[in-house]
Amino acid sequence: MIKDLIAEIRNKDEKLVIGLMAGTSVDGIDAALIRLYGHGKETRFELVKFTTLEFSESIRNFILKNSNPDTAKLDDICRLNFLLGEAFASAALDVTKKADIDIAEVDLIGSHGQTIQHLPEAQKLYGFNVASTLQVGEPSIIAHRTGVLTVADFRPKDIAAGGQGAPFIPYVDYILLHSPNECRVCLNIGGIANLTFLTPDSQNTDIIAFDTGPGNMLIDLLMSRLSGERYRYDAGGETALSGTVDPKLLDRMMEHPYLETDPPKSTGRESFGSEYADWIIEISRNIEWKNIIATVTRFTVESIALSVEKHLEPNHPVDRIIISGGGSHNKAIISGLEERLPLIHIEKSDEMGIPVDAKEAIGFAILANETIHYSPSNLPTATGARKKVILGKIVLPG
């Protein structure tokens, strides 16, 4: 029965697939409903509808509380997993309703879940080398509430194969944005910023991809704290643009050890979250808060530019940077990148037919499709895994 159901979906010429994504910014669940054709390098898609189910302040705080080892509780994490399963299911139902499509017509759901801990560096634990990652948003709830076959929990298989469990969107970048003529950087600026480097002769066995450092995460945290919770983020980068970068503070931040690490590498809230924001506030007591935001925003710009200059351009001059994610709306980030990398053409992924806010949700719809085709979709050169593996766990509907 299981193989028959998967084969029935896999063999369709056209599929309706929902991708669900909640990122490290913890602002909500992105849901993309797409018409999907083919798989692998033959993949093509049409976006039918994209929505975001925003988290209430209470749910957001509950997630953040249980992403911090000092405040997390085992019973809260247990409940959070099922609470977010309900939320992800609601997001899937909402996007189909807004598209005026019956959920029964949907063939497949791919859900990233919400990361609450990402610890990819192996440590010796009771005789075993243990690396780990934890995404919550119980897929059994999603499959049961929607009645749709669901693929979720993509990261653990790559970690089992010795990888970092991230990044995975580089596979999607390769099949959608590879050019035979240009060296391209596909840059996603979410809570964390990550890039994929595609040369004209790239194959999916040699692609460079890694997290560059913070994207919006630190900006959001500090906007919230320094404004007395009046603002959750710097809309359009206006606060950063009104401030002045503090060179000494920026120099201190650029000493972060993550920036010295060579790819493959990934990072998250554990390195650039609450504790790091506390440290910035502690060493910035005499700096006006809009100047702190300007400096932290510049840190995102500089860490991205450093990654391009240090890890990419010595071997291949970059022709084009294609930006997606929430950070693409931050004018201070975009203008900063244009200033720092003046010889590179910078544009948003919208110009390539991929809406900047929907890209990652679309990506997990595509990754779910690869899973039911039994196609490996991690890139060992990006994640550090020993081999290519099929990602995700398949949960039957009903």
The other form holds:
Number of protein chains: 2
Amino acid sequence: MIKDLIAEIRNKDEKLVIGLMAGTSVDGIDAALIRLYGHGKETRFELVKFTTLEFSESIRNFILKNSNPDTAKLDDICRLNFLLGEAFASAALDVTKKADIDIAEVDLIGSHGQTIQHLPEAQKLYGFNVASTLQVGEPSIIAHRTGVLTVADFRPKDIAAGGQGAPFIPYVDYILLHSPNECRVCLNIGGIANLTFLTPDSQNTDIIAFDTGPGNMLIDLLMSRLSGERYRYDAGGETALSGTVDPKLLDRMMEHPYLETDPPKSTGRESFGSEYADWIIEISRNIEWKNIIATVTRFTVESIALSVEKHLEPNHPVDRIIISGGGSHNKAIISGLEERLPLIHIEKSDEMGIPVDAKEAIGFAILANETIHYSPSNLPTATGARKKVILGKIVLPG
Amino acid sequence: MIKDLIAEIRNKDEKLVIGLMAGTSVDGIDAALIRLYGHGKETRFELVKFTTLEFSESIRNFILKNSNPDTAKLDDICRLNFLLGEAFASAALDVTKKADIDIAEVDLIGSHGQTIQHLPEAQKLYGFNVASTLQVGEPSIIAHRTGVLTVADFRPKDIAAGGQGAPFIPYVDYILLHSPNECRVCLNIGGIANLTFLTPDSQNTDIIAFDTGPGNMLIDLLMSRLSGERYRYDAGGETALSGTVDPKLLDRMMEHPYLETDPPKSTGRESFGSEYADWIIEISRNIEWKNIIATVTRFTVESIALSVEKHLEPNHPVDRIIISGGGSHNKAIISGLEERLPLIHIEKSDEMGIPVDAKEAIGFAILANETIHYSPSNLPTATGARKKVILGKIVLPG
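Switch from the form predicted alone to the form predicted together with a further copy of the same chain and print that structure.
Expanding to the full complex; the earlier chain stays at the top.
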């Protein structure tokens, strides 16, 4: 009998696992090193170390250039996949070094990769129905450089099963934050804000999860435009807090049709990106820019509050909102939510042992563990897939 | 304990395995369904069925467009990966159907994918040494559509280990065709011709394998150009057999520096492609085109014979040459080799139970089996890798 690497790791009571995540903001690679116990609903973890390896300006530009069909080149895409494999491997080595742990002690890596295309709507192509997605950051490089079993490329299998290839964090919310006593909303405020709704009765077959609308995307875009590129975001929400909401502008924004749509639903840059930001600037010529920021920040708050009131509370009063993602550092968003939803306990995911910035990277460490347990980890109610499937590709070390 | 899918398949005495191969000629997908016994040096197999699913003209053009950095587009590359995933899955379903076997009985699929870029020479890029390769034909689609454990994407791990990501068939030659009594040359005549040299003493650490020069590439290119695109190849070598070798043209071709280079060496379209064909046409204005074809066909024969005489025979007299690949249907090549190397027994791989056209697809079925046995299957002496590594990515069914 040969030594079965995957089974050996799977059967350990305690595993050291690294989750690697790179977001669409193309800032760098988040690496979470965790101690992981169990799997599925029995999963428990402790965060050992979290680091972010920022991309150099030249790598960031190379990624952005090759994320755009007008500027991307085939040979560069081929190189970018291996280049980012090296960068992800470096991030994994870096987080272990900073934790003073030998990489040889690490059991498993889960790597999301960097998305450079996401085309989840099926279209007819030469007789086949084709939906697709493309993440780069070659896992063969990660596994070889680190010597660690690596699971990567989670999204394609859900697309194969007819899903959108996203979101996957609701499954992690379910196994980590489901409570037998409370109705909980797990709210992640990234570029787009999304929530997972967990009732005491939730099963992994009926969980509601959807995008509420913009998170930081509009705030970031407008901070950058209005400041002439001096700021890339509103640090701590200070600008929003120093301004006043413009009720007319807010009213016009609240007419956005996305807010009326019933879930399941998802959105992105096509609805709340550059074009929408242009329109806001166009209709806000006489408004001071701190007031514009205050208003778009309130728009994020209102769209979240409305989602809770309209789509969740009619059936289940919400006890607690657990916030994560970059937007949880924005005090104007947090205080806005507390004011708008006074009966709900609002807290950051740190209170539950999940640092707000590390949550997604931790999520992909947990998803990798599910894969080597051969456990399906997409939620069809969240992704739209026809069935639950085992996500990811397994690359052996060495 | 969970049911361990990979271990269960690995431990079967007899497996049904499909190998899927698509070559750089972009004709279609070869599918070999085999009954496989054992692994490593103990591997034995029987071919159950071999089929080729030809690409439609529109898919072929879509692949060719997206294999060229000047015409490829990011969004189309993203779609092509999933489109070819569907095509590879169809090829797997088709070969089982034609064999009258239920796909549910198949244990494993090994898929090479379609290469759309291969950049194995490392270059400095933003502080990293980057060599790369890109095969498309999403294995998540193959595994989901067929419900069969799939191993794919073999080349990146060898590149990670510093190799060229090719060739991998020499390992298959070693485990299937190594003899304790004879010195054997396994000669594959595809676009490029390559050989694996196996002596009775060969270990998987010292096997010589290299490209001898052009196989069919020049013959195909010149048939197509000289016939005004009427023919894409010289069927059976009939044109070459009807012509006469032009000694002056042959002499000039024999001056090609590649023939002088010592192995390990590899070549491709950059040396024996369109530009070289242009040069031949340029210097052959007064030569009848059947004689040009006879001469370039003889060039393939001479470059193979010279490789045997110059690089192999000084150390080990060769007993047998076992030929596979499309070029083995070319009677002018076969009779040419018999004439040039009269002391060596020359035969097609069919004589060894390996149909000449099915060999590569069978090879990737065998390589997938090595991967699920966690056996390294690159040969550093053939690929240039620093070490032996386990190739491929494993995608679970469902």
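Only the largest set of C-alpha atoms that superpose within 1.5 Å between the two forms is called the rigid core. Just so you know, these numbers come straight off a predicted model, no measurement behind them. Numbering follows the first chain given and starts at 1.
Undergrad: Report the entry in 117, 54, 309, 355 that lies at the hinge, where the C-alphas stop fitting one rigid part best and start fitting the other, between these two forms.
TA: Of 117, 54, 309, 355, the hinge residue is 355.
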